[in-house]
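Next up: a single chain in structure tokens, the form predicted alone.
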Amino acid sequence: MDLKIDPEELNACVQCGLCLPHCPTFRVTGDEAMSPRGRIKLMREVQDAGAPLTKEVLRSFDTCVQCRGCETACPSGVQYGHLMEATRETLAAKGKVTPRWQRAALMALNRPRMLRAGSAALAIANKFGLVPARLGLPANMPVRQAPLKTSGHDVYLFTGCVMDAWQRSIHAAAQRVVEAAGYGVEPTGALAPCCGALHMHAGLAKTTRKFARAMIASLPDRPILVDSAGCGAAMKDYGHLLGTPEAAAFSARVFDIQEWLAPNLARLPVSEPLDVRVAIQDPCHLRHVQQVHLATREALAPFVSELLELDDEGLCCGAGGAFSVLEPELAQDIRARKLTSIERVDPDYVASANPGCALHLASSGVPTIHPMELIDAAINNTPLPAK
């Protein structure tokens, strides 16, 4: 089967194996088929040698977290993310991956009213203990939320889909911080209801391209700040996804909010640091894809008493978009290694700039917080979330 992978990108891998220690699924299974090297070898056998798509082959592709930690480790610059995205797009088009129920669930993400109604129903069910714990819903998931209001037109704040439905309070904190730096903020809301990151993970790249084109048309001519690492990574890749100058120009205007804030710290009010010890958990899509994770440290340093580094070299936490829901046992095994690293530094909070990571860790009792919530608490005297 032609997986429609770029041959040059596929042949860039020399099978050296330096990626293996950085692959979360290989680390917990020791199975070569659960490693980037093993998966690339299977891609070659399917695309170049006509090997059959057995259950074992599909299982290998299905269990990739798509964290892209292998890209950071690779000396040959293999674009593994592009290889897996092309593979999953082809397999999804053939009905080999992404079952109908998953596609139906993803349909709601670009329909704000439907998403809000579904989220409210989930919140009520969650309060009565009717939602499986493996979904990782916030314990205090809101039924209703106050709308975000535009304060000016200097920057957009991308609000997205699931995060806006479940964690709008983080967007509100981010907006207050940006406003404190002297900038007017326009939350994107219905202008750009979904970036398509989860669809891309699922192999539904055609849908992501549709969303990307709509977003490019809806958000012209100013910086776009993103407080979700997974969304930011997807939006910064629109240039590659669509292959147009307009998409590349759009991606150049997308900034992770910590990336944007770090050079603007002098514009914020002077405040006393919060008396908290904060461990930084680098979301994979911030560290390995956007490669701007150091900005989180720069942005947070003036506002907390102590920053703590984990000793796992940024190994994935196992969230991976919907991975923790689709592959709960693997996700929990991967998370266990992250929890051990967190326990070794014993922080008051773990700062994570990605909602999926935060929810996945919080479901095991980790006191998670977004970096913007910490900065907001320091400069605006807002309360910290309960641990």
The other form holds:
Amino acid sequence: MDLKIDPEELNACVQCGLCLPHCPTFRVTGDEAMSPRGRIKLMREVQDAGAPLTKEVLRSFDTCVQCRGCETACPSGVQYGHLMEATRETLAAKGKVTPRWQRAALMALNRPRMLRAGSAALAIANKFGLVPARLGLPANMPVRQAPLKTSGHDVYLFTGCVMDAWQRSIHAAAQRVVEAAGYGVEPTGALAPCCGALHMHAGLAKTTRKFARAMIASLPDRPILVDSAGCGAAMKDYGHLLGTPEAAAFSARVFDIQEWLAPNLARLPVSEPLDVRVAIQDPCHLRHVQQVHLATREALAPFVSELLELDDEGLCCGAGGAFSVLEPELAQDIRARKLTSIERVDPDYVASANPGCALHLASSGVPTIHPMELIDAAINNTPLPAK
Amino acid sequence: MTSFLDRIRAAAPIASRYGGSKFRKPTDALVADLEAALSPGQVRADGAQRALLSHDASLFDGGVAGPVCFPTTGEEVQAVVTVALRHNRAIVPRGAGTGLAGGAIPFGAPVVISLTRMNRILEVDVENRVAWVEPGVVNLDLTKHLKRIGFHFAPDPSSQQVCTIGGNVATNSGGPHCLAYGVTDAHVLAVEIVLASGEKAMLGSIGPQDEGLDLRGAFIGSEGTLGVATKVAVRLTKNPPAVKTLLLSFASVRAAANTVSAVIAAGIVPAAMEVMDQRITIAVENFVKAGYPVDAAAVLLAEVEGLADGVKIEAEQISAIGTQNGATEVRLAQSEAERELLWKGRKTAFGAVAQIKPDYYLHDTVVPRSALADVLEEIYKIADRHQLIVMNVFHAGDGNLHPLLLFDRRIEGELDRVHAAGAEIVEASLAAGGVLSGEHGIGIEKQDYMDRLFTSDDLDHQNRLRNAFDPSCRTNPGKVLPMAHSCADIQALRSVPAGVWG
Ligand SMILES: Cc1cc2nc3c(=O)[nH]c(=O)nc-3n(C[C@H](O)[C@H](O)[C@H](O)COP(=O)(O)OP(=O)(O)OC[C@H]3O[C@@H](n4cnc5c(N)ncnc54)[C@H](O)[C@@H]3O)c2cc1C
Ligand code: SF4
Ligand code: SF4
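Give me the form predicted in complex with the partner chain now, not the form predicted alone.
Time for the whole complex; same chain goes first.
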């Protein structure tokens, strides 16, 4: 069956296996079918050799977190992300992946009001302990949140879907930090309800393209700062996804907020570093996709007493967008590896620039924090969350 | 002489050569018994899984795997072997599947024993400088684990981030730093194995003296044909107090090769000396961005280690010898990070070639150091004659060449040229007084070359050794020894061409 993968890209893998240890699902299962080399081989068998799409083959594709740790590890430059995106898109079109209930849930992401109402209901249910822990919702989900206000028009702050509904306080901290550097901020709110990253992962590329076109039209000219690594990665990919010069120009205006802040640090007020030991957790979409994870260190260094590195070379934590909800067991096994790495450095906080990772880690008791919250605490004396 | 490439072209006929075309699908009874011996989650018999485990990192395409088991203890390995024996099936042990000689490729739908889940570091005994590990422990994971206490596992194959200790033992792996430290054999004290009969045996010992025959030595490098390693006692090597890494650029490959000979002639034994030619350097630099000079015709990566003063002197000597031999630039890595990045480049070199062509065929010959420059020149000429791209990256210190011939198997006729050029390269190496030695093992790749290295008598003795361990030839049949010299392997093999799940 034609998976509609570019034959040249599919042929680029020499099957050397150097990517295997960087794949979270291979690490926890030791199963070739859950490794990048195995998944690529199965794509070839299906697309080139006419092998049938059995349930085991689908399982192999389904269990990929799409963290793309294999891509930065691959010396041959295999564009794994493209291979898996094409595969998912083809399979979703044939109804082989992403069942209807998932599609319905994903569609809600682009409807802020519905999402907020749903989230408030969830938050209340969560308070009464009615939500299963495996869903990994934040313990203190806000029922009601103060709206973000536009302070100027130098930069956009992308607020997105789930994060705005659940963790608006992070956007607020990010906004205060950018303002402290002397820039007026316009939170995007309803202008750009959702980046479409989760849809892309689920094979619904058409939807993502639709969101992308709408967003490009509604956010002209200015730099767009993004404080969620997954959203930033998706928006930086619009150029490739739509293949138009406007999309490419849009993507060039998208910055991870730490990436944007690092060269602007001199504009922030001088402050005493916080007396905290902070371990950096690199979200995959920052480290392996955007590849700007070093900026997080640069941006944080002046504001905390100690920065700690984890020793797992950016191995995925298992959150993976909706992965932790769809594949809870695998996600927990993967997380267990991350937890041991964290324990080895024993930090006060674990800084994560991606809300999905932060939630996934927090639900096992890790004191997570967004880098912007730390900087905000240092320069604006806002209180740090309890450890 | 049939070469490996002939076999690739003739994958299907090979399968029939191994005993007819009766398709040995895993029978329900076999799978049920394996599941009963382990647990259902540890046995996989679906077509996709079997298709995947019919390959390793070599080009060979004719394997057919039977059910795949994932044991987690030595006892479970015994149980699997016992069930296989009862069902008259061969077994094939498998580590990470990075072998380049096809050692882990299954023939005749055997029970594949994947050791990836036996990956615990069982005991680290610093006082006696030994650690007991399970065979599925990844080489680099072990070294990282030991780093905290100031030690490492010395054999560092370029695939060390992924290959397993069991695979290293089975292929007697080498690596860049084996120039000074010796290959795997020198770093393994004892191996616990499960024999084809299902019995356990301990080969070697961690004590000072070893009594009787060196069975440990016989097992190391046996590529899974003598049994399954289930526990390995490895020697711990102390991390050196000081390390210096030099990167020398040259205007010709000859100048780099001459420098290597001159360094050794001067009585210096660096920890590692690796040469890469310009083409491979460009591909590598494109991936690692370590600052490799892409305009040099060749680069030499040399590392010296030991006490700080000695290291400083040796680094200066190497630098001077390089300059005398025409080095255009000598760079000293300034930080641990820079050093690591340079090595990352060298160690991912084979993988990086796919940036240029999707397939490569790698030779692995050893020539006397003094002949390095001439043989290399000849290799380039051979490739030119056959209109092929060749890249050279090699363990220069011990004269171990790894010419990579690049091709695209989809292009008609290209493989034939690779094949012809390959044969000439081998001849050129032998003519220069070299050997067909392989740190990559014999597997199926070099099986048919064995006749050229060993007399018929030698081979018969090797076969008798094999028989002593495995009288019915059930562990990894069809490997290493040429068919004419291997016992009852052929009976254990029943195979069909791959292609369909199921
Ligand atoms: C990019 C790249 C670079 C490489 N560089 C080097 C190098 O520098 N030096 C070098 O020597 N090799 C190198 N290799 C080859 C390969 O990595 C080594 O041979 C390695 O030791 C194989 O380990 P593995 O775990 O992948 O074993 P596998 O490929 O799974 O198996 C190899 C052989 O070992 C047997 N085996 C595996 N585990 C066991 C066990 N527990 N008991 C008994 N038998 C077992 C298998 O049956 C098979 O015959 C390289 C390979 C690649 C892809
Ligand atoms: S994806 Fe890259 S690293 Fe992984 S097996 Fe293929 S070529 Fe090797
Ligand atoms: S994207 Fe992540 S989970 Fe998927 S194959 Fe690559 S490393 Fe493995």
